[in-house]
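Only one chain is shown below, in structure tokens, and it's the form predicted on its own.
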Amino acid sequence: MSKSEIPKNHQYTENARGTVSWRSPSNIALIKYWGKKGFQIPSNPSLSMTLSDSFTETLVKYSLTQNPGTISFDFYFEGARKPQFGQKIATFLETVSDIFPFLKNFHLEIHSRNTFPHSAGIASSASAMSALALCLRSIEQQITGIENENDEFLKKASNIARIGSGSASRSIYGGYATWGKIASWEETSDLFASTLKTNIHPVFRDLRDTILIISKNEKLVSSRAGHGLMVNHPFAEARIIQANHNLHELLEYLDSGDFAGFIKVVENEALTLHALMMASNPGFVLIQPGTLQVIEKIRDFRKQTGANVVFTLDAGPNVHLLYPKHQTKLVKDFINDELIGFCDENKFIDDKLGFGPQKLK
């Protein structure tokens, strides 16, 4: 048993009431994880860029429960009860109760809010589950009075976040993060994410991400269901080989500053993700006509101007447009002139490479 774990017969005589709060960002995967093996283990390693302004804020009030031995919580999303989210959280808390035995001795009042649409393919589960995992780690520290080293704190939070949402494991870290065992990197793991420790060329240290909201509606097929359809998928093995190849290429481009190589890999990964969805059984389509039109306009714009712009997609219709900070005016003029009409209610989100979660309370 590690020093941060609480024995199941622990008597909670002090610190039996309190409040914690964390802000945790979404992320956009550049190398996609799609498909699982075992329990929340990725079929292939992934690499993501942590965002700055697309985040979830979660506040948890905890107090001793009147009914010890069971999971007890109330969940509010943006001030209202959300039963569909509550069931997911109940399953998550039950699953991690062996890691956090205190959960069956405390009642949690959970309040959460997003700065961006949920369930629309902008990795809201990544920010939400990472924020909740960080809150649980903080509660554990307050109850036990045991302070962990920051690396240990984050590693365990990443492992816990992974149980709720695989991509949430990466949102625990700022900058660029990987999740999944990379054969040549000893510090990588299928159980938690880690910060990308290789050199990052300056051109990739100030990337902007404008998220074009093609649709803010909840997607028809969840990512969890989509991952499940990778079992016995006809292209599953080829995808694992492709993902590992693309990962190693992307690491080279991030180091060297090769933006053309970066574009090639990132866009290939985005299109492959949705091709896998369409080739599933049953197949499903999350992109929309506007998504495809925006992609073609981005490619035409790049060809005409030579601008370093690259598109990527998460598991949804919305388009992430990545570009260096110094090209912001050029790209924003392009968005306002040619792309905004494809956006739901003319909405888009301006974001950028971020530095990771922030403890609020």
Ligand code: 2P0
Contents of the next structure:
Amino acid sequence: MSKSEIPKNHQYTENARGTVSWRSPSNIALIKYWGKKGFQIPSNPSLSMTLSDSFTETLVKYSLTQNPGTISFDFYFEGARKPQFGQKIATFLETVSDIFPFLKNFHLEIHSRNTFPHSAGIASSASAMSALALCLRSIEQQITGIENENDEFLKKASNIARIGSGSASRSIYGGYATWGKIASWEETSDLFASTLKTNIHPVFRDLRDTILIISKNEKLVSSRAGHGLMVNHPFAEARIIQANHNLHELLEYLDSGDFAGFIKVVENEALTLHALMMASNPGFVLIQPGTLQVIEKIRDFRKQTGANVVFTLDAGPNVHLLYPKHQTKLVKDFINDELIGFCDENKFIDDKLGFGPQKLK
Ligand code: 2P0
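For comparison with the form predicted on its own, produce the structure of the form predicted in complex with the named molecule.
Below is the whole assembly, all chains and molecules, this chain first.
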């Protein structure tokens, strides 16, 4: 957009200031997004489970800026300025200012907090970027007075969240969400996520996720860099075929309630993600000895008890242990008896399948 097209401040005088706030959850991918083509377009479709209790709350106060034509904001994380997050937000706001021209007419005061402990090794970009995208969408609605249908509101929020962080596009929706074009599924897109509308068997409707914190340390290679290493990766083509195949199998198992099939696909995706990292050039390793020991324990436990427990991994060493609600006692005893010793300061986080973001203001 050229400078002359930037709306003049006086156009906004009626609704020149306000406050919006959203709570948005994190998610854990079951079919992994790893690798992109072009700008924030995934190489393959992904499918995730939206969490409930691990979320970001973001509040944005907006008011007309003194310097129209530039991005102007202050960012506070848990009450303090955080320059390293601020830089990511500056880039994001600049990128989406074509879509939200008001960003160059308003000053934003952004306050954000996470429910999960900072530096617990939990990826926060999905919840943080989705919360911010929803706030921007609400500001747009308030200052333009144009109210969209809920579906349209969320679709655009998901598109904006994707630009901030690919996985954030899925956090806009509760339950299970997919992002990325799935052949022959009209409602799917590379540009935004959508909620999974197919039948979900009851066994998958109350899934628990206990996140075993193997290490709280910041990882050495960012996801953004990891995605980049999928360009010219020797297994890239095979990975795209595998992800599509796994996605279709998983959809069948989610429908039929086949937990053994679910375990097979979900663990294959988790291990493949890290295998792709290791086979990158340069290769990198984000799992730790504790990750592998916990995986072995989980597989032994499953063999011995026949319990429906399955692990998955994010881009880090922590292990997500998924299981149906009715097995909570069995699994919690197992964690306390056999797994907790592998956790950093004995830490784990209990979470579960959630309903998606919530507007707070
Ligand atoms: C996912 N991850 O599907 C995969 C699996 C991590 C492992 O998406 O570059 O922070 O901001 O789009 O979304 C992490 O990458 O990357 C991720 P960007 P993002 O959840």
